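Starting off, we have a lone chain in the form predicted on its own, written out as structure tokens.
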Amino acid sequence: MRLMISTTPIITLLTDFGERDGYVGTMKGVIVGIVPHARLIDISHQVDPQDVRQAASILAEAYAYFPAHTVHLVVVDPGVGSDRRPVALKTPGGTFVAPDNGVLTLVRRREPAASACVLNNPDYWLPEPSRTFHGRDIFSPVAAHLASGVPLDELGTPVTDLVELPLAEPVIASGSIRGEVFRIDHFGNILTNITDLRWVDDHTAACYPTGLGSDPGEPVYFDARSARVTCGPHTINGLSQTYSQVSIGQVLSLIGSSGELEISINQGNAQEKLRVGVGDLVTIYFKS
């Protein structure tokens, strides 16, 4: 059976605008307004206000996940108004539209193969741009005109030095793994740097170390029923496969769905019991 592959436009939007006011439902006016046939998806817009990290840390998770055509609106921007520059990637794994704060960060990590330039043609924004919701005026018809197949190289100035967040990777020793917290998600979940994990069988766990984007290094095998992770003060023992093996209310650290070391609650909130927050240190320690 041949699957059919659509080419229907598709602009996923992130933000930080929540869904009490009407911001996001104009961003999508304009979208449509330019791109009438566009599929708009959401992905979120509960980013913690001004949470460039947070929003940076969502956009890795989801993006690839989405057609290479994609077009990827990002509006979270404590910069507005400021010399911050409005920028737009182009990667093999979708196209972002986003301020130039360092939201971008871990796409640019994983998509070495990218170009960049600064969106400074106003032919591709609506007229008179608002100071404040830039959103609106250049990040909304910028998505909808590089759907709709404009070149990136008509949107403005091709530029390399997109702006980074200065982001911790994890070390790997003999013995242990050490990172930090990078994220805390919905359900008080804590989520850290220490990515790159997989389940081998019932008992071991590897970490295929990339570096963000550098070669591979050599995977580093553990067994998950003896390893001990620590959070700030507290100790977790063995590593979970499922959340539900332990007893509800119970502490358990194991890997996320996207490969992320995870500390967690069975069917609670790890962040509001544990009282650890973003950048406290974590750590997994297992016999080499």
Given for the second form:
Amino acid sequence: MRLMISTTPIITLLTDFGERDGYVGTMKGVIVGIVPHARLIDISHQVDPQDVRQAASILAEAYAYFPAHTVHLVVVDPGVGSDRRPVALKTPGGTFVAPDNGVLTLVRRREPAASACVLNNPDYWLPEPSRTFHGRDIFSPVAAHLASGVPLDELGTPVTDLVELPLAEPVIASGSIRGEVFRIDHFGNILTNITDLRWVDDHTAACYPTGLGSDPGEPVYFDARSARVTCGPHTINGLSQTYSQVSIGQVLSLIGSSGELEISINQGNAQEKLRVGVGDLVTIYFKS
Amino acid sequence: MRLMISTTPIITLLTDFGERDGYVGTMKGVIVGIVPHARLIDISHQVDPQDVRQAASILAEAYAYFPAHTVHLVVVDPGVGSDRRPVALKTPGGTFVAPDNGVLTLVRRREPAASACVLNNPDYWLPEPSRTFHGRDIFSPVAAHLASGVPLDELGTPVTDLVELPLAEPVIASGSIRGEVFRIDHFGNILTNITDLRWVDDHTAACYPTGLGSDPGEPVYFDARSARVTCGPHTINGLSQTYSQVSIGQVLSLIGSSGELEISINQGNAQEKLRVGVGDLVTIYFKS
Amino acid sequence: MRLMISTTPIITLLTDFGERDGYVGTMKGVIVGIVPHARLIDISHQVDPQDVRQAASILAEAYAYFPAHTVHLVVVDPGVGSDRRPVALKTPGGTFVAPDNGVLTLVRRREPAASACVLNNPDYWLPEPSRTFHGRDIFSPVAAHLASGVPLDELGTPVTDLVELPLAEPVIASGSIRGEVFRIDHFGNILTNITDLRWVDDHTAACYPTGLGSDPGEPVYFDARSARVTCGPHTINGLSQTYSQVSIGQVLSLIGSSGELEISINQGNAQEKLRVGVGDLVTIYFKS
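For comparison with the form predicted on its own, kindly provide the form predicted in complex with another copy of the chain.
Every chain and every other molecule in the complex is listed next, the one we just looked at coming first.
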């Protein structure tokens, strides 16, 4: 009994479907029809419509907190019905089912030991799939079958040339890293593509200046109090450890919960006040 | 063990409660207090407040993708506390618990072999139900008891005269069907009440021009490339198979994932651009 | 088997994280990694950012409808990373895990027989917790361990001086209660801090005029038809039993589903029309 419980299939769902139309519920109906005892956990259904990059970012932050046998079902699929391929990707950190449009780019950087296939075996689809809702007709049943133990190579043809998103890489110089705004979160926190930062002690931070998720190499240590962050016309002096280290309403920069450089306002909305957008330049200057 | 798992009770929830106030969570608390091992799956809680017709449409698209033993709990209930009746409807395709305000109209058309009862047996309610939250006090406990195996006729008095929504029927002529905008989805896709369309091959589509969910009779075949769709001042030539068949930002019409005529913009929001609303006229012209 | 099922761990989640970023999904990943068979039920993730009072109100309305062995995980945490304490509170009506910022104030009034501890035993946290996402790194793993049976006193040091929210108390006079707007719900219903109202018969209501959740003492009976409610410049005559007792679009006052005085519009949005806000004065006048 214990064993059985400990291997309960888990499927997460990440889409741009919103939560109004019942599209997500329909996908879940398909899944529980195939694997009745699967656990279903929503990552997000409020990805901006067709925003593959945003979905890639949310997925990359979340997946590693799930058990490794989890199947992550990602349907942000502007090319549905075209010749873009539906794929599955199996990695030591989780299994992924998604359209091959780059949404798995960041996961693949973090999980180099992966194998993938094109989902071209219709035995694992719903019969007569529609041309506009592969989330329901192809991706959900495939995720359910994967979660119930069907091996990857049953689902289709092996593939290695998955689509990569063209992501801007941070530019490393001696004493600075120049990156950009990568995502704005629900609180208006400004998340950047300058990642792999961490605290060493209460005043010292470290960065691994080799960009998103790749082998970090040797860290560079710096005094967080004398660091300086610029974002458009704005300058923030020092790196805070917590939001509440500054006064309510004041702008700060800190190391976010996934190790990324983040610009925030204590109990406020930084994006609304600073009016920056995805792609805007952000630079951190430090003395190592 | 297998048997037990395969008959896990499933309850879906569809309301206009939004997701801010904890009303839905409270209903789920009531349910798991009665049937601890039920699976709970949200269809939507973002139906526009009191929009019974919209809820009917979302329900009709979703329910058939769930196992037949699922109990669908629908609480869009502008008449709560009045003399509108709470009802349950049992069909071969699913069991439904809802206020008798027409929200089950489309389900009943698709599931003619159904039996219903008025939920007038307070043994299956919470004690001392409020006058304003029957979702919590009546519908949720009844759905839980149904899912756990209580037979329909225990719950109240049989009834056959359920309320019907007055839904506009498409008007069929030789070579055209005139209908109306039925729902706008999260993407801004414009869904119509012209349904039962399907693809025969890459150029030929078929329609069953007898209206919403009724016996479709003999199909009419037509060349999709020469079809024409009008919606207010807008005309779209040809029926596309997929969104990406036209350029990004271009308006198209296609057969939606539930067989309905749909007007969309590839990677855009058709409703924002075309500024049409529910009830606006839509006509498809075709040569059979 | 039955026994096991009937004691399935239940964890509810209440946050201000929104549902776009995957923060809630990440917390659930952490939980199912620790207690794979827990039931997870969302109360709300749309609390206004940092609005501890609103969260306290939603929690107080919802928790009592869950089985008593439920663990309620509350993360509305403007002071994350500061010296505000993370705490757990065990009561006969449920167990609660939250930052010690007052969010449990209303629960504690309703559950006087409670014990609490500060969560200062890192054995039950994720390793190396971040400074900005204790929901993921401290509160979720603690809630999971509590739900799986770890006793409260394992989690940290006992504590009795939990933070109390400064909540305005209704002012009782002979023949009136003066309170304030406490929360606006999804429908635009105006909920007040005048609580503990109930119907005795179709014309008679009762109030227990001693404020929020405390020992109600002797009720005061009054004729609901001659009661009068004022809210800013607005006056509503009589207390309705249901929304639909007045015409569509008309303002009414009634006893809400949690016993609170509520001002609404039948099938409309009272807040949009009356333009009142949280903290605005509301008075009910009655003849006992």
